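First comes one chain, alone, set out as structure tokens in the form predicted alone.
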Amino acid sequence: MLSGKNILIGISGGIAAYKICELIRMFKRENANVRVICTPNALNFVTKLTLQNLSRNEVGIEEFEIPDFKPEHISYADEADIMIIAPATANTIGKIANGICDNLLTSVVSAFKKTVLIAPAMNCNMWQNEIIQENIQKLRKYGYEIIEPETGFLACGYQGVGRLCGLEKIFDRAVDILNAEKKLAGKKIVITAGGTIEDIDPVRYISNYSSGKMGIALADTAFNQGADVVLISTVDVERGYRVVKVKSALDMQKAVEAEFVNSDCVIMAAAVADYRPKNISARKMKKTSDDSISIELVKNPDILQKICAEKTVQTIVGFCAESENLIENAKEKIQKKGCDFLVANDISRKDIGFSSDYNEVTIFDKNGNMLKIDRSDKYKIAERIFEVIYGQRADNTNNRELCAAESR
């Protein structure tokens, strides 16, 4: 499965370091070439000799062991197809997030230009620390992929979120990335993400809880599959594809229309405000003695409906977030808007949707067929959405799945 692939595994100093021995074996069984870098503290939990025997390569530890006059942090970064850091301690995460390069592992990460998977593991209180979470969000913003820790009994005696995720999850995600076919090469795909912001005055605004994670997952997936991606986003994103930063619904409309004409596919994953204040105050509105105030709202343009009316050859995918009657509302919306596909998700659930890394969606096509995709991380959901849009499944079951799901 992984013949000819070069995998770089970074191990930092956490108790879960011993588990990575089995992860190395999993990759070796698939004929991958595995190299390992350890922080010095990682050797308190697993030996260098063990890692060398399993990987069949020298293990990097010291930053200035320079064979063949080639700086190690550059040679490791150049040779690998993917980098996995597991377990990633709070200390190592903080260093990477802030550009600190004080050991071989952190130096390699700073020079690595391909996908980096980070699998944190730590005490539950450390994981919930606001500084740690800020570092995690910072890494996500810059394109690092985080495989979140799981809930369970921790080595410190606590019960909570912090234990290293299952090795199969790390392995499967790495395989998906390494074997990603350029299925979307030659296609220009425009994706919107995040919740729009509608100003009331210089201080206040109307918005929603959208984090933009689903749209970003779609953009990352399309880019990995070879598409020319334009992400129109209300949240800050730095990626290898083009990102157009917008704020309001009118800003988003202008950006979408500028990219729409020569696009192959437009996916409207953003949560666009239905209304905006009619008048925006140039100064902060002061509190008065009145117990209530009124702000007159006017309807924002329906971007999805407008581009559906103007499309020629484009495939258009809409999103809808529902808190009740999901199927009925989604069927009504796809007919009203005229899009080719509609992705509906239930925002009343706390384990999916807004701000979560997970989602559960039902995809509708313009013929009224539907396909439910059970709860999964948003990157898996994104892959399935593209499979449905472009019929990418090797067994060509997508259309049959949609029809069969409707008949059930």
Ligand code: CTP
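Rigid core (definition): largest C-alpha set, two forms, superposition within 1.5 Å. Residue numbers count along the first chain shown, from 1. Computed from a predicted model, the values in this text were never measured in an experiment. What changes on going to the form predicted in complex with the ligand:
- The chain behaves as two rigid parts between the two forms, and the smaller of them turns through 26 degrees against the larger.
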Second form
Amino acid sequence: MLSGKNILIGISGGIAAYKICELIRMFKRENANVRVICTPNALNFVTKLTLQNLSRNEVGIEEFEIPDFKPEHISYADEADIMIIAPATANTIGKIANGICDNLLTSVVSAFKKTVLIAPAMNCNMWQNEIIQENIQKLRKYGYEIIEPETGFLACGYQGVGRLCGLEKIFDRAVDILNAEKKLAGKKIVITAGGTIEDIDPVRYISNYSSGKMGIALADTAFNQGADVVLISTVDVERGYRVVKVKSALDMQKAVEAEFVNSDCVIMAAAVADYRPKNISARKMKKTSDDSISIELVKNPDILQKICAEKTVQTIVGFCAESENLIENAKEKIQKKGCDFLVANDISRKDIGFSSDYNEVTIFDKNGNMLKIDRSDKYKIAERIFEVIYGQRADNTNNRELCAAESR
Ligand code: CTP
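Now the other one: the form predicted in complex with the ligand, given that the block above is the form predicted alone.
Next comes the full complex, and the chain you just saw is listed first.
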């Protein structure tokens, strides 16, 4: 699966360093060439000899060993197709976020131009430290991809978030990135994410449970595949692509219309509120002696329907959340909205959808054809959505992947 790929693994000094021995083996089993760099402290947890034997390559530690005339940190950076830093300690994260290059690992990462995956592992209180979180956000903003630590029993005896994520997660993400061709290069893709927030007064609002995860997964995937991505989001996102932060449906409409004209594709993954309060009270509304109150709501514009009516060359994809009669409602909705594809999910299920990292969707086209995508990680779902809308399957069958609903 990874023949000819060069993986550079940077190990910093945390107890999870021992787990990276197995990660090296996972890559070697797939025929990748693996090179390892350690910070000096990492060698307190794992030996150079072990890493050397597993990777079958010299392990880099000192910065100023220059075997040929090329500075070592530059040759490491030039040679690799991806760099993985695992475990990434708070110290190493802090140095990278602040451009400090005081050992081979931090020097290489600063010269590295391709994808860097960072898998932090540390004590839960350290992970929650605001300075460390700020460093993480900064790294995200500059395009580093963070594979978040998991919750569990930590080596220090604490229970909480901080444990190195599962090795499969690091391995699968690296494989996806290495095998992702830049299939969407040259395309401008606009994606909306999150639930809109409709103010009632300065302290209250109407919204919904959308976490924005599906929209963000679509944006990350399109970006990794070379697209020029604009994410219009109600949730804060720091990434290497452009993010337009919005709040209400009206804000979102303005942002979508500004980006839509010269785009190739718009994906409306956001949960847009259908109604907003007619008047937003400038002051906090006081409790009255009445047992009930009414807030008058007015309809928000249907952004999807509107851009579908104005579209020229754009491919437009809607999402729909249904709690019953998914197929009938989706087929009716795609006709009503006029979009090219509609991705429907069943929100009555607790194991997928809102807030979950997983989803199970059915993609419809406007001819009534459909394709069910079984429950999987939102990133896998995002890849499949692009495959379907851009017909990227190996045999280039395009939308023949979608079958007539009746034949299912
Ligand atoms: N949508 C939109 N503007 C709105 C409401 C929805 O652009 N005012 C978009 C959503 O982003 C989504 C699609 O329309 O891509 C379908 O949203 P959904 O809430 O399922 O459909 P509604 O038209 O709101 O119908 P209903 O809530 O009655 O099912």
